[in-house]
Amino acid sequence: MTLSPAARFALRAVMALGLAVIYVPLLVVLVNSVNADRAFGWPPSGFTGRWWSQALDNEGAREAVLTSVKAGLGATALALVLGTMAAFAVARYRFFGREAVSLVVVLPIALPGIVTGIALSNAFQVVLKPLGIGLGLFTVIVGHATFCVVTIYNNVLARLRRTGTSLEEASADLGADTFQTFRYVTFPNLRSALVAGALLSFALSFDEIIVTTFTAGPGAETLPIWIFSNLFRPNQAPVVNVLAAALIVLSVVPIWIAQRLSAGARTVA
């Protein structure tokens, strides 16, 4: 379909406007993290790195970052196991309810976060509380894993469907057992998909706030929760801007790496 010059110009203008709405506020946050004015007047009167030093010296902020890293790593590890197993089951076997399993695995990321959070909070109170397990880092990891598993599942399932079973069958014909085939054939083909899915899972977990609000307990304050709690405290405003800027970087970098890995895998295929 050929578009007229006016139509192309209009589409480009709308696209530029949409990107500006998304990325200009993020750019403002990044600039304010080095804005010398404590009130963040605009345009900045100067630039400084002292807010970053204050953020590094803030014990609450450091603990929140560490908690977010622990939650992200734990949720990613759990999602890697569950998502990969589910993807293999759906891609390699035919059984009653296979499509229903796929729907159940993908559904959590489509549900509103507040619905997932309330459901998990009620489940934890009913199941874990009688066992003496309260809300904390463990429940945060489980809560994050419910939607992180989707990224692993989708990446692994797509890769399994793209590669097929011919290489595995050839390996078996050459005398390799199941574990040898997985080690030398299946896993190398899945490696980039697993890494890309893990990076996306970590990024999703690191900046999650809604589900965390309902599943976190004492001692499990993640970075987004800390930012939200200190957002309207004037003395903490510079530190909040720095942590928000760091959160943007820590979210963008894994997603960019995952995109590059996926693009490279498609090129090889």
Contents of the next structure:
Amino acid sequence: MTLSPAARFALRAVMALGLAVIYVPLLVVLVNSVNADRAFGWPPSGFTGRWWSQALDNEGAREAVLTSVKAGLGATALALVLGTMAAFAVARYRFFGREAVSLVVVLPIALPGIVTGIALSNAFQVVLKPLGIGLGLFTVIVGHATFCVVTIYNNVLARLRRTGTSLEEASADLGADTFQTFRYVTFPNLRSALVAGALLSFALSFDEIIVTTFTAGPGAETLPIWIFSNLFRPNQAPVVNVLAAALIVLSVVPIWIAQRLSAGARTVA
Amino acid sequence: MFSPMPASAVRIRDLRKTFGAVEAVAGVDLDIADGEFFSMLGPSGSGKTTVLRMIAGFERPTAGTIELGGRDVTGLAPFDRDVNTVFQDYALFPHLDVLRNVEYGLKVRRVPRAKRRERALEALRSVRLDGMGARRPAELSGGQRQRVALARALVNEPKVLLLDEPLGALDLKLREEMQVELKAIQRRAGITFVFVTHDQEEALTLSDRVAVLDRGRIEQVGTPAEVYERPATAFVAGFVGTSNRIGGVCVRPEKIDVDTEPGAAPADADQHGAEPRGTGSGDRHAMGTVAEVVYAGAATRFVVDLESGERVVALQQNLRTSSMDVMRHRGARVRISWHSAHEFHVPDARS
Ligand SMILES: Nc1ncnc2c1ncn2[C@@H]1O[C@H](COP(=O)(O)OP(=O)(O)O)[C@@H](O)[C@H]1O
Ligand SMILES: [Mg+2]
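Could you present the same protein in the form predicted in complex with its partner chain, rather than the form predicted on its own shown above?
The complete assembly is shown below, putting the previous chain first.
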């Protein structure tokens, strides 16, 4: 298809505008985290590392980061186990309701977070409270896992479908028992899919706020929630900026690595 | 030839496999002797792969039994059977280099490292891949991958090696080279080969015996000569080589002689030798018109419409003739002849 120069210019302009709307605010956050002007005047009058060291000294912020990391790791670990098992079941076995599994696994990420949040909150009240388990880090992990499972599931399922069963048959044919086949053939071929899925899962969990609001008790304040509750306190504004900048980096890097891993695996296979 | 018979290397009784409504294997009996090069020949979909997969243990038979070396293995897992497979798509492990691919069977059977390295290198040598050990399968050509697959199976010294159209993906020249090599390897190692192919020439060239399959059933088992010269069924006659029906009998194309100047000579055998194109002899004759001439390098294929209305194909070696000579015979009136000794009969049971 050939476009007239005018049309091409128009398309480029629209694309540039679209990208600008998405990325300029992010850039502003990054720049403001080192903006020397306390009121974030623009353009910055100079740069400073003061806000970053202030953020590092802020007990509440440090706690929140730690909680978020724990929640992300926990949810990812749970998702790895459940997502991998579901993907294996769907890819390798026939059973009643197999077609429905994909929908069930994908649904939580499509459902509005507020619905998931309310549902989980109610469920925890009904099931966990009588057992003496209150809302806290554990419930956040379970809540996040509901939508993290899909990243693992999709990555692993795609890989299993692509490689088929012939390698596993070859392994069994050469004398490997089921465990050896998993260890020497299935797992090595899944590894990059698992890492990619886990990174995405961690990134999803790390910046989640809606489900977290409903499942976190007072004791488990994740980073996004801390930011949200400190956003409108003027004296915390510099620290909020720093944390937002950190959040951007921490979410973008895993996704970038995950994409490279998936792309790399595709060219190798 | 294979008597007195010890326990067969492979013994199959009334083997059946159905997939839903499809009867892929419909009652197969086979006895394959120790050290035999045995081929299963049949068109695509005739059930060859399914039989092989049941011998290897990947597919559970719907009915029937499989014995390997006298031991019933019907219910055993693949890793408990003393057979190895060369897969049609090779199924090399992409994340392991060539040497580790070949070592794999020894490693999972816990052969010590030094020992298995030695044997793997030796196996690579035997398929002429020395020095390739460090490469990944993705860095090899099709022919080289094929050899790695072969080495990976042979290194385990199985009693029986199953090969599913192992040469199917190779181009003609490489395929012919590999056929010679396969045969040499089989003889040297003394391993029983069960070789699946849809290529009748390949089966006839390589095998001690051939089983011809159609629609999940065995049509005939015999030596290549038996299968070719005395086909038991119409299907075998049609699938193994081509055959002409003339009157009530069948004749192979290369057994039919085409006399392109039927008026120039009496219809006698004493013209023998005078004709530069061929022998011109035979005690059976028919007249016809050349419908098509197909020049194929070493030979020429004449398609002749007989007066009786039948169409026959005759294959003539281009010993002294060139494409110029044969092409002008299109549309010519010819007399074909053949020896009654080369006729064979096939029952008309199935179409
Ligand atoms: N896993 C399977 N599921 C369903 N049908 C199958 C399966 N494997 C083979 N078949 C069917 O069984 C028949 C024989 O197949 P196959 O053994 O692969 O034949 P061949 O190797 O001679 O080409 C075919 O009709 C094929 O479609
Ligand atoms: Mg097949």
